[in-house]
Every structure is written in structure tokens, then in C-alpha cells.
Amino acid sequence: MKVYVIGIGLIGGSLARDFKKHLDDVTIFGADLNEKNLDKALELGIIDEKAELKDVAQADCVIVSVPVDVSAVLLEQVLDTIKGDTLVFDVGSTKHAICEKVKNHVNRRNFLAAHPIAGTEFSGPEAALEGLFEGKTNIICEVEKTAFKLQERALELFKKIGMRIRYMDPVAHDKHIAYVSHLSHISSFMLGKTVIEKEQNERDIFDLAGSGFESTVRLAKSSPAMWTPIFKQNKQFVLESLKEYIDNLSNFKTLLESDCYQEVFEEMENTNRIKEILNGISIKK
């Protein structure tokens, strides 16, 4: 099986590692605009050979793992090039714009719109991890628009690397993911910015930062080159989630200003039930 990974970063590289581990007779080809990424991927054994975009004409499976603004354009080029029985899937954090971009393509039925909910704050081929997707959810959108045989092939691949499958409409996906992922990254970036600006006047502030700060600001180490296009493509729902978040912060600030500490306690106590929700999700997994 010839698998072509376009974009050898955290997600593309981790998929390559897992496919090499779990699939028999597989050869992983890597394509990336950054030649150093390809050299490093070869050195680390993530890919077997370098490739160019035109080479996907020989592919059995193509994974598009690039920033979402590039992915929308690149997918059309890939679908123009592939053979009739090639499976193509992307891994982008937004789905509606990509699905719209390829909806009328003659080879639309070769494409599966996917979003593996997995990752870390690191990027590049060095960040690729074996087993990253074990037990993680993979959201698939518009599955009915993918040829049935290719659906089966994709699901078998995802099953072998341990992923759970969830089906969603692309618009619903983008709305929900704005709250549980995109907003989290914005919050982390802006918390980091706030502390960095304060640190200019108080040099020892980071010496006082504990594990709570470190875990909360972890996502601020994520790649701006990846996240800026995501915020652009999902602008409507990101703005909606930001408005609600800012309203909650403003209300909390007002309670403190008014010495309403019982209400402060109740706000936090009511939010504590998120532990039950998350524990329930973990049990279901």
C-alpha cells in the first residue's frame, strides 16, 4: 500500500508512524514545502521516501495534513491527480470551508473529510508520536459523499490505529469545535500575552508560576502559522464563542468589584460539574 502524506508535522507524521506500525506492506511517501522537514522525517524513519505533489498519481491513500487555508486549495490539486480508487482524507480543524471547496469536484467521492481530535502543542516532524490516536475521536463529515468502498477502507485504517469514529455535519462540527478547541487556544495565547506583558515590569513573575499556570498556558506554544488560518476559516463561530466567554469574564469581574463573594462561589461551584461531564466522557471512551 502506497501512502502519501502531504505535510510532515505532528498529525501527518504521527499518522505515518502509526500506519507503518499497524499496516502490512506499506510504504510511506512524504511531501512538504520545507525540505528540512522531509530530511528530518527520513532521518527519524517517519517516511520511507520523499515525494512531490504530482507523485500522488501512484497513491493508494493520500493524507492532506497542512494548514486549513492551504488544504482547501491543495485538495483540489490532489483530486485532479489521483487514480480512480485512491482514498484521500484531510485532518483539518475546520470542515465546512473545505467541504464546500471540493463539493462539485469530479472526484469528490474519493475524499473523506476527517478531523482527528488529537495533538500536542508541538509542531514539525520531531513532534510526531507513535500511538497519538489510540482511543481518540475522529470526526467524519459528509460521509455519504464518499464512495462506500473508500469509506470502508478509511474506517479500517482508523480502527487499526485505535480511533473512535463520530459523524457530524460540517457546520455543526465547526460550531462545536470553536468552543472546545479554538476558544481554548485563544484563551491560552491571551493569558500568555497578559503574563508576558506583566513580566516586563516584574522579572520574577515566572519564578512564581506553578503547574496550574503551565498547564493553562500550554497551548500558547502552538504554531501561529497553523492557528491563524483556523481562526480565519471559523471566524463566525470563534467570534460567537469569544463573545460568550468575554461576557462570562465581565460578569465575574463585576461580582468581584461588588464584593459579591457568595455569587463568586456559586459561579465556580456550578462550573465544578464539568468534572462529572468529563469523567462521564472518559468512562464512555
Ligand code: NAP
Given for the second form:
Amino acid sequence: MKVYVIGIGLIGGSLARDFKKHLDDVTIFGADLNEKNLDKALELGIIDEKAELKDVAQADCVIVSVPVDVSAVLLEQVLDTIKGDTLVFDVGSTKHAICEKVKNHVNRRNFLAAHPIAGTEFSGPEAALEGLFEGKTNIICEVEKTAFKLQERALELFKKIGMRIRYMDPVAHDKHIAYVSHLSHISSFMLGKTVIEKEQNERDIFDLAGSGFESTVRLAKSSPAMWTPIFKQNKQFVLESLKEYIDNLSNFKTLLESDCYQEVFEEMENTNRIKEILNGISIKK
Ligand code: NAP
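Condition change, the form predicted on its own to the form predicted together with this ligand:
Zooming out: every chain and molecule, the one shown earlier first.
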């Protein structure tokens, strides 16, 4: 099977590594605007050969793994170029804009809209990890718009790399992911910003940073080139989630200002429920 990965970074590279590990007779071709990333992917054995966009005419499977604003444009070009039985899927962190973009394409039935809920704060082919998707969820949107044979082929591939499947409507996906992923990134970026600004005046502050700070601010290392288009495409739901978060922060501030320590205690105690919720999720997994 000839697999073409467009955007050979963290997610594209990790998929390439897992496909190589779990599939027999697979050749991975990499296409990327960034020539250094392509060379690195070749050197690390993530891809077998370099390719260009036009080469997807020979592909059995095309994975589009570039920033979400680029995916919306590239997908049309890929769908224009492929042969009749090629499976094309994306991995973008937003789904509505991408599904809208391709909805009237003559080859829409070759496309499957996917979002693997797996990743790290790092980018590029050096960040690609074997086994990244094992036991993780892959959200698939508008599955009924993909040709049945290609759905089957995609599900088989996802199963081989250990993914569980969840089906969702693209708008519901974008709404839910705004809370559990996009808001967490903004919160981490702004926490990092607040502490960096303070550190400029008080140089010792990072000597005091413990593992709590490090884990809370981990997502602030993420790539702005990847996240700006995500926030742009999911602006409405991100703004909704931000408003609710800011209301909660303001409320907490008011409670402290008013010396309402019983309410401060209760706010935190109620939120401790997150332990059971997250445990429940990992048990279900
Ligand atoms: P990444 O590590 O930065 O990889 C993206 C690659 O695409 C980079 O090599 C980038 O080059 C390249 N690229 C950018 N524009 C391009 C273009 N026009 N044509 C060809 N290649 C281009 O990013 P990633 O984290 O793998 O994210 C890729 C996709 O996965 C995004 O849609 C993201 O929403 C989705 N996703 C990410 C995560 C996560 O945790 N990171 C999780 C799930 C899904 P440069 O380095 O020069 O920009």
C-alpha cells in the first residue's frame, strides 16, 4: 500500500511510524513545505521517500496532517488529484470548517474527516512517536458521507494502530473540543504569560516553580502556527468557553476579596469531582 503523508510533523510522523510498524507491505511517502522536516523524516526512517503534492495521484491512502487552515485548501487539491479508490483522511483539531470546505467536491466520498485525540506539546518529525495512538480515541465526523468501502478500510487501519472510534457531528465535535482542549491551551498559554511577565521584575520566581506549575503550563510550549488557525476556525465555541472560564475566575477572585473562605473551600471541593470523572474515563478506555 502506498501511503502519502502531507505534513510530516508530530501527528503525520506518528501515524507514519505506526503504519510502518503494524501494516505489511506499506511504503510511506512524505510531502511537506518544510524541506528540513522532510530530510529529517527520511533520516529518522519515518518516511521511505520524499514526494510532492501531485504524486498523490499514485496513492492508496493520503493523510493530510498540516495546520487546519492549510488542510482546508490542500484537501481540495488532493481530492482533485487522487484516483477513484484512494482513501483520504485528515487529522485536524477542528472539523466543521473542513467538512464544509469539501462538502460539494465531486470526490467527497473519498474523504473521511478524523481527529485523533492524541498528541504532545511538541512539533515536527523529531516529535513523532511510535504508539502515540494506542488506546486513544479517534473522532470521525460525517461518516455517512464517505464511501462504505473506504470507511471499512479506514476503520481497519485505525484498529491496527490501537485506536477506538467515536462518531460525532462536526459542530458537536468543535463545541466539545473547545472546552476540553482549546480552552486548556489558552489557559496554559495565559498562565505562562502571567508568570513570564512577573519574572521580568522578580528574577527568582522560576527557582520556585514546582512540578504543579510545570504540568499546568506544559501546553504553553505548543506551536502558535498550529494553534492560531484552530482558534480562528473555532472562534465562536472558543469564545463561549472562555467567557464561562473568565466568569469562574472572576467569581473566585470576588470570593477571595470578600474573605468568603467557606465558599472558596466549596468551589475547590466541588471541582475535586474531576478525579472521579477522569478516572471513569480512563476505566472506560
Ligand atoms: P506539526 O508537528 O507542526 O506538523 C505539521 C507539518 O506540516 C510541519 O512539518 C509543517 O511545516 C508542515 N506544513 C505547514 N504548512 C504546510 C503546507 N502548506 N504544505 C505542506 N506542509 C505544511 O503539527 P502537528 O502537531 O502534527 O499537527 C498537524 C495536524 O494535526 C493539525 O491539523 C492539528 O490540528 C492536528 N492535531 C494535532 C494534535 C497535537 O497534539 N499536536 C493532536 C491532534 C490533531 P513547518 O514546520 O514549516 O510549519
